[in-house]
Amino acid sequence: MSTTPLFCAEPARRDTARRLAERFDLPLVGKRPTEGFWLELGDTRLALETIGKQGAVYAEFVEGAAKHRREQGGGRGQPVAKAVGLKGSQSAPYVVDATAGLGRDAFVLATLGCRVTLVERSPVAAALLFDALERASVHPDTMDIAARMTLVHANAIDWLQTLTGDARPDVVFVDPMFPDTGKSAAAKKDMQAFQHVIGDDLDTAALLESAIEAARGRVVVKRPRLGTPIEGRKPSACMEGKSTRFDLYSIKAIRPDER
């Protein structure tokens, strides 16, 4: 069971809170905590809360930055779209986002026509994603996009190994959380809180191998522009932006006999 409790602040949504607690194995509490971090279900959304000024953390696909990127994001010219291989009028690939987090890149890809499976092992992040997808699925501006997104609460290393045949994705997308090196003090306080609760991904080498075995076309690893690659295999190619780099692992180059 997760150590992060769930508190329902809206009495009318107690049944929803119970379902969330059962689905993601979260301890349901009757009073708002006075220390640490907790999930809070309000009248409109689920959010990760804490005492102080760090601000609430929640996944959002309808309003705010998601809306702006949906309407003004640049379409298939966006770096993440190019990284997964979206080109011109070609059909969109099936993508597995193996470290879904708050689902921001997954939502962009689904907006551009990709079918995306979001895999998230953290019960806190998975619950936030579930809530955001529920809200997006009933909003007229996003319901078609949400219909292309499927949430799986599982360890991606193990889950990817279960895929065979047509269930294998064209692309596996990986955006791991690496330990803080002390150089990311500029990160927003709310995201610092999220990383504190979710934790670092210390098994990225194993995840990369599972991703390579599962993908039909390529594995894409998102990194800070000056960040170190995942240990093990050398990327087939890299795409650098102003602050972000995408390391590409071509399955054709790794397994030339695979069709």
Ligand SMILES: C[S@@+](CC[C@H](N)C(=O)[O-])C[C@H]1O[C@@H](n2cnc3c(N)ncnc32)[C@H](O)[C@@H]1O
Contents of the next structure:
Amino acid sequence: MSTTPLFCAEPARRDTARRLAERFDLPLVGKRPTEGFWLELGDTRLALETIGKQGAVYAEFVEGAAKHRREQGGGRGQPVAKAVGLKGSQSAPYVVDATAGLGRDAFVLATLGCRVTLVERSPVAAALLFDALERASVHPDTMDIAARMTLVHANAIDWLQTLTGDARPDVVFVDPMFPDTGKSAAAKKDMQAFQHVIGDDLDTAALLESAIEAARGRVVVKRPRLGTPIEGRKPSACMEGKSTRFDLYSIKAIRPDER
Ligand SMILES: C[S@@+](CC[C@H](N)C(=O)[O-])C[C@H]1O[C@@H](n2cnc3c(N)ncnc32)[C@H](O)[C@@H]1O
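Mind sharing the form predicted in complex with this ligand? What's above is the form predicted alone.
All chains and molecules follow, beginning with the one already shown.
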């Protein structure tokens, strides 16, 4: 069971809280915690909360930055679109986002037409994603996009190994929390809470191997522009943006016999 408790002060939402607790194996508590981090289900959304000045953390596909990205995002010309191989009017690839986090990259790809499976192993992040997807799936501006997004609460290293035949994705997208990114120092206060609860991902080399086994077309690893690549394999190509780099692992280059 996760150590992050779930609290709900809204009588009308207690059933939903109970279902969330069961689904993501979170301890449901009857009193708002007075220390540490906790998930709180309010009348509009689920958020990760803490005492003090850090803001609440939640996944959001309808309002705020997601709305801006939907309306002004730069379409298929933006770096993440190019990295997964979205081109002109070609049909969009099926993408597994193996490190879904708060779903921002997955949402951009789904907005651009990709079917995306979001795999997330942290019960806290998975619960936040589940809540955001539920909200997006009933809002007229986002319901079509949300319909292309499927959440899987699992460790992607194992889950990717279960895929065979048509279930294998064209692209596996990987954006782990690296201990060496400096992201923690640079992260905004609210995101520090998320990083504190989730921790660093120390098994990225194994994730890259599972991703390469499962993908039919390519694996895309998102890194800070000056970050080191994942250990073990050399990328086939790199695409650099202002602050981000995408390391591409072409399956054709790794397994020339793959069709
Ligand atoms: C840096 S965040 C990803 C942010 C995400 N790209 C976004 O746009 O919000 C990394 C996330 O990947 C998850 N993660 C890391 N390794 C994983 C694995 N093997 N399986 C599933 N989730 C994983 C972590 O729990 C964390 O939530």
